[in-house]
Amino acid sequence: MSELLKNAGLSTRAVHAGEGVDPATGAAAVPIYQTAPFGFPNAKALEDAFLKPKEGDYIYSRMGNPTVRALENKVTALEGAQDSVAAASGMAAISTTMFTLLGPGARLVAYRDLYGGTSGFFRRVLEPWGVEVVWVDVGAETGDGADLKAALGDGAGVLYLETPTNPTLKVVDIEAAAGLGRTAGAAIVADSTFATPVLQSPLELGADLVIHSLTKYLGGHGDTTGGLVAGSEDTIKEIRARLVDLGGIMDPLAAFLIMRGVKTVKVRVLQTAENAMAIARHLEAHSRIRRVNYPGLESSPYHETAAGQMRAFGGMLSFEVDAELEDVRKVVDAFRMITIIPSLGSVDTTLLLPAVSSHYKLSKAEREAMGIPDGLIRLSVGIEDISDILEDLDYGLSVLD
C-alpha cells in the first residue's frame, strides 16, 4: 500500500487499496482471473515460482490468485493490518484460523453469544477434535474480569469474541478482554462483521485477528459469499498454508463481486446505522414490544462499551415481541417489504427468527439463556428510506391489534 493510501480516509482505501491500471491490459477494473492454473515461459521460472515465491508470482488458484489477492489487499487496508487471506465463506475462515491455532490438547475460550454456525463448529467439530472449549459470559471481561481469568486459566490457545454478538448485540470490551487473554498467552480473535472496519477496528484495540464474513456488510448486495482474516504478515501465512491444504478458497468472481461491494461500504453502513438507530427509538416506545437489543440505545447495558470502542452503532438490532411465536410468525408474515432472510448485511431490510433458524440446534433453555426467545426478531436494516421501513415495521405489528 502506497504512503498516500497509509495516511488516507476509509472510503479513500476502500476505492483505491489494491487496485490500479491492469499491467497487462491495461483494464481500470481488476479482472476477474477466472483461471485455475497459469502458465510459465520455461522450467527454471516455474522452479522459482515454487521454490523462491514473491509477491505477485501465481501457480494454481487454489494457492492465490491476483483476483482474490486484490480484495485481500483492500481489506488489509481498511483493518490496518500488516495482511489478510480471503476465504470461500466466513465459516472456512474461521475453521481454517481454529485449525491454525489450536490442536487436541489445547484451550480455547469462547464466548455464549457467538453465530450459530460459530458456536457449533466448536462443539460439533473442534471439541471432539479434543480442543477444550470453556464458554464465558459478556461482560466477563469487565469489573475485574474473574470470570475471565478463571476461564483462561493457566493459559489459553485462543481467546474468540464477537462483538457486537448475533443476534443479542451484546458489546465485547475488546480492549477489556485482549489485556486479559494476552495474560494468559492467548491469541486474540474478534469477529467483526457487524460492526465492519467503518465502525471499530479490533486490531488497534488489541486483537490478534479479525475475521469477517464478507458475505455481509462488506459484499453488501447478498449475491456472494466470502470470509477473511486479517493480521500479522507471518500469522496469516500460516493461516493462508493451512487454508491451501484444507481447500476452502474463495473464487475470482466472488472476489470481484465482494471488492465492488467494498467500495461504498462507508455510505452503506452508516445509513444503515442511521436507520437503525430511528427503528430502535421507534420499536422502544411500541406497546407490542418487550425490549430491543441496540447498543445505540441509552437502555443499552452495553451502550458505554460501544460508545466507547464503535464509530457509530450499527445496522443490526433485534427486538422481542409481546406475544407467542404463532403470533409472531403471522407478524412476520406480514410485512410486505421486509423479507425472510437467513443472513444480513444487504442494502435491504431483511429479519431472521433466531429460535427457529440460526439458533435452532441449541434447546429452548439454552436460548433463553442468552437471551433468545421464541418471540425475538432479529432485523438487518437496509438503507430504503426510513419512513418505509417504519410503516412496514407498523404495518406489520399491526396484526395484534
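Positions refer to the first chain, counted from 1. Predicted, not measured: the structure shown is a model, and the values here were computed from it. For the two forms, the rigid core is made up of the largest set of C-alpha atoms that agree within 1.5 Å on superposition. Compared with the form predicted in complex with ligand PLP:
The rigid-core alignment places the CA of S363 2 Å or more apart between the two forms.
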Contents of the next structure:
Amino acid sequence: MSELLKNAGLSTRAVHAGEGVDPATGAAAVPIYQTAPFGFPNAKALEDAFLKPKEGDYIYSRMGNPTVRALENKVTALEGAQDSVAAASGMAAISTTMFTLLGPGARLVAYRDLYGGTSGFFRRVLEPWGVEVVWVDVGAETGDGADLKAALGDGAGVLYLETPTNPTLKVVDIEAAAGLGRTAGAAIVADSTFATPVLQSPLELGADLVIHSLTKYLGGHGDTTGGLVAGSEDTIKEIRARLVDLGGIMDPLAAFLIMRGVKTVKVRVLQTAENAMAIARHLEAHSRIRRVNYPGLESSPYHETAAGQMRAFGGMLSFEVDAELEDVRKVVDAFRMITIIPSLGSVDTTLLLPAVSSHYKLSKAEREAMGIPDGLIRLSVGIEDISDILEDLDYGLSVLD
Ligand code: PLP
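What would you give as the form predicted in complex with ligand PLP, now that the form predicted alone is on the page?
Next comes the full complex, this chain leading.
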C-alpha cells in the first residue's frame, strides 16, 4: 500500500486499495483471473516461483490468485493490518484460523454469544479434536475481569470473541478482553462481521486477528459467500499455509464481486446505522414492543462500551413483540417490503425469527436465558428510505390491533 493510501480515510482506502491498472493488459478494473494454474515461460521461471516465491508470483489458484489477492489487499488496508487471507466463507476463515492456532490439549476461551455456526464448530469439531473449550459471558472482561481471568486460568491458546453479538446485540469490551487475554498468553481473535471496518478496529484495540464473513456487509449485496482473516504478516502466512492444506479458498469471481461491494461499504454501513437508530427509537416507543436491543440506545446496557469502541452503532437490531409466537408469525407475514432472510448485511431490510430458526435447537428455557424469547425479531436494516421501512414495520405490527 502506498504511503498516500496508508494515511487516507476509510472510504478512500475502500475505493483505491488493491486496485490499479492491470500490468498485463491495462484493464482499469481488476480482472477476474478465472484460472486454476498459471503457466511459465521457461524452467528457470518455474523454479524461481517455487524456490524463491515473491509477491506477484502465482503458481496455482489454491495457493494464490491475483483477483483474490487484490481483495485481500483492500481489506488489509481497511483493517490497518499487515496482511490478510481470504477464504470461501466466513466459516472457512474461522475454521482455518482455529486449526492454525490450536491443537489437541490447547485451551480455547470463547464467548457464549457467538454465531451458531462458530459455536457449533467449536463443539462438534474442536472439542472432539482435543481442544478444551471454556465458555464465558459477555461482560466477563469488565469490572475486575474476574470471570474472564478464571476462564483463562494458567494460560490459553486463543481468546475468541464476536462483537456486537447475534441476535441480542451485546457488546464485548475488546480492549479489556484483549488485555486479559494477552496476559494469559492467548491470541485474541475478534469476529467483527456485524461492525465491519467502518465501525470498529479490533486490531487497534488489542486483537491479534480480525475475522469477517464477507458474505455480509463487506460483500453487501447478498450474492456471494466469502470470509477473511487479517492480522500480522507472520500469522497470516501460517494461516495461508493451512488454507492451502485444507483447501477452503475463495474463488476469483467471488473476490471480484466482494471487491465491488467493499468499495461502497462506508456509505452503505453508515446509512444502515442511521436507519437502525431511527427504527430503534421508533420501536422503543411502540406500544406493541416489549424491548429493543440496539447498542445505540441509551437503554442498552452496552451503550457505553459501544460508544467507546464503535464509530456508529451499526445496522443490526432485535426487538421483542408483545405477542405469542402465532401472532408474531402473522406480523412477519404481513410485511410487504421486509423479507424473511436467514442472513444479514445486505442493502435490503431483512428479518429472522431466531427462536424458530438459528436457535431452534435450544429449549425455550435456554433461549429465554440467552435473551431470545419466541417474540424476538432480528432485523438487518437496509439502505432503503427510512420512511418506507418504518411504514412497513408499522403496517406489519398493525395486525395486532
Ligand atoms: N460470523 C458471523 C458473525 C456471522 O453472522 C456468520 C454468518 O451468519 C459467520 C461468521 C459465518 O459466515 P459465512 O456464512 O460466510 O460462513
